[in-house]
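Just one chain follows, in the form predicted on its own, and it is written as structure tokens.
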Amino acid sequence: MPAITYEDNSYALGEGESVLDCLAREGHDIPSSCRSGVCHSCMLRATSGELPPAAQKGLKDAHRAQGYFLSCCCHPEGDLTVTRADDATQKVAARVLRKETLNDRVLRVVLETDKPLEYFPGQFVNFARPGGLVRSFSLASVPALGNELEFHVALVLGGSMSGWLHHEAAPGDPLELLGPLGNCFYVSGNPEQPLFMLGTGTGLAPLYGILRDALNQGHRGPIHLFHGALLASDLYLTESLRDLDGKHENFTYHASVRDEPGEDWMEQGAVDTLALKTAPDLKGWKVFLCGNPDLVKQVQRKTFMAGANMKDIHADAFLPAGGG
């Protein structure tokens, strides 16, 4: 019979038992309610082994890609190692490798780690400094393109972490990374699906990772990336994104400026208005939204009203904690 490994203990799965039944029999308190795959309260994560498709039915693509499953519906044919859904984070020692100014407020911070961090581009990690200061930053890097980890850090007025990274951090300074977390990332399997990406500020960071990951995996469907700012000087990575636009026929980069005229290749106006004018019918599209939390919430509703399926709308709102 298959064996279920959980919290360093291994249990033989009984005849007809689900993973939930097995763990409950052994005295583990796994949250559950409906026991029919509807409520999702019994979700666990497999770290090794093959999951039956029925155990992931109804889950978002991002959850399936990370090994999450419904334990009440899981009847595996082989051994599984599982963990609680909220125990899936890693702790990795890292060091500042280099820094690069992207605009007046945004810094590219590149880290190196003692061991590889397993992540999907677009997820975020928590930076932990000695002394207990913790802040979250999204990954702009792509593991298939190199081992270095890239982050875009906006300087927050009075921000403890952003201020340290901008003004004090030097190559070799240590950090601990906790994560990754988040479900805003590209999942292969539907290479013809159109992708709609919209971000403001350093909400571009996860989109930049997702975009390059999709292109690197050979995504063939149209990809539109909309980056909005109040002023033209607030935009960044414009040359890199315009270069990608020129190299990939299926990718279009849209830069918009709200409060002043930009350069002739930029659009003027609110980024969400311009984006939905460009792509008014989002039925069948996958949507990625990152940046200002109020705007993200508004555009979630607008993209749903424009036809996007709720399970295909992935959002990552940026809200600096404790001053940044």
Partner chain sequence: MSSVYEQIGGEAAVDAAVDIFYRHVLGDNRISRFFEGVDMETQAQKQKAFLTMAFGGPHNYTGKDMREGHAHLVKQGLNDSHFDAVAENLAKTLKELNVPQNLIDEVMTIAESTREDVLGR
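Take the two forms, find the largest set of C-alpha atoms that superpose within 1.5 Å, and that set is the rigid core. Numbering follows the first chain given and starts at 1. None of the values given here were measured: they were computed from a predicted structure. What changes on going to the form predicted in complex with its partner chain:
- Comparing the forms between the two forms, the C-alpha position of L80 differs by 2 angstroms or more, with the core used for superposition.
- The rigid-core alignment places the CA of L145 2 Å or more apart between the two forms.
- Once the rigid core is overlaid between the two forms, S10 counts among the residues whose Cα shifts by 2 Å or more.
Now show me the form predicted in complex with its partner chain; what you just gave was the form predicted on its own.
This part shows the chain on its own.
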């Protein structure tokens, strides 16, 4: 009988039992509802072992790639080690390596980790400082850069972590990283699929990671990146992105400014309106939305109505931290 390992205990899977049945029998309180693979409330994550395909049916590619599965439909043939879906799996020590100004408010922070962090560009990690301060930041780097991780940090008024990073943090200062978390990332396997990426503010960070990941992996379908801002001075990485646009025939960078004309090569208007004018029919597209939560929600709905499948829409709303 296969053994299911959960929270350091191993249980023999009974005849005909699902992983959910087995853990429930042993007194673990795993949330569940439909028990037929529809509601997804019993989702767990496998950290080792082989998952039967039926246990991942209907999940997003991003979930599948990370070993998430539905415990009610999981009848494995071999041993499995599983954790709760929301458990951050890695804890990595890191140090500030360097800081660079990207614009008036946004800082590029590069951290170096002691050991490699396994991640998909576009996921986020939690920065933890001594004293219990924790904030989430998206990964703008790609794994090819080794132990160097890149983040874009906007200065938040009264923000403890962003204030520290902007004003005090110096090379060598330690931080603890927890994660990675999140499902907003590129999954290979469909290199012709058109990609629609839209972000505001430092929503560009995950998109910059996802974009470079897709290009590195030889994505061939068209990729459109829309970065929207109120003023031209709120945009950043414009040179790097225009450079990538010039180098890759399938990549188009659209910078838009809402409240002023901006430079010649920029577009003026609301980013979502401009983006949907450029790509009005999103049937078959993969969509990545990052940044301002209200905008992300609105565009999630608009891109769905424009034909994108729910499974192909990855929305990463940057929620403000509670209490500074």
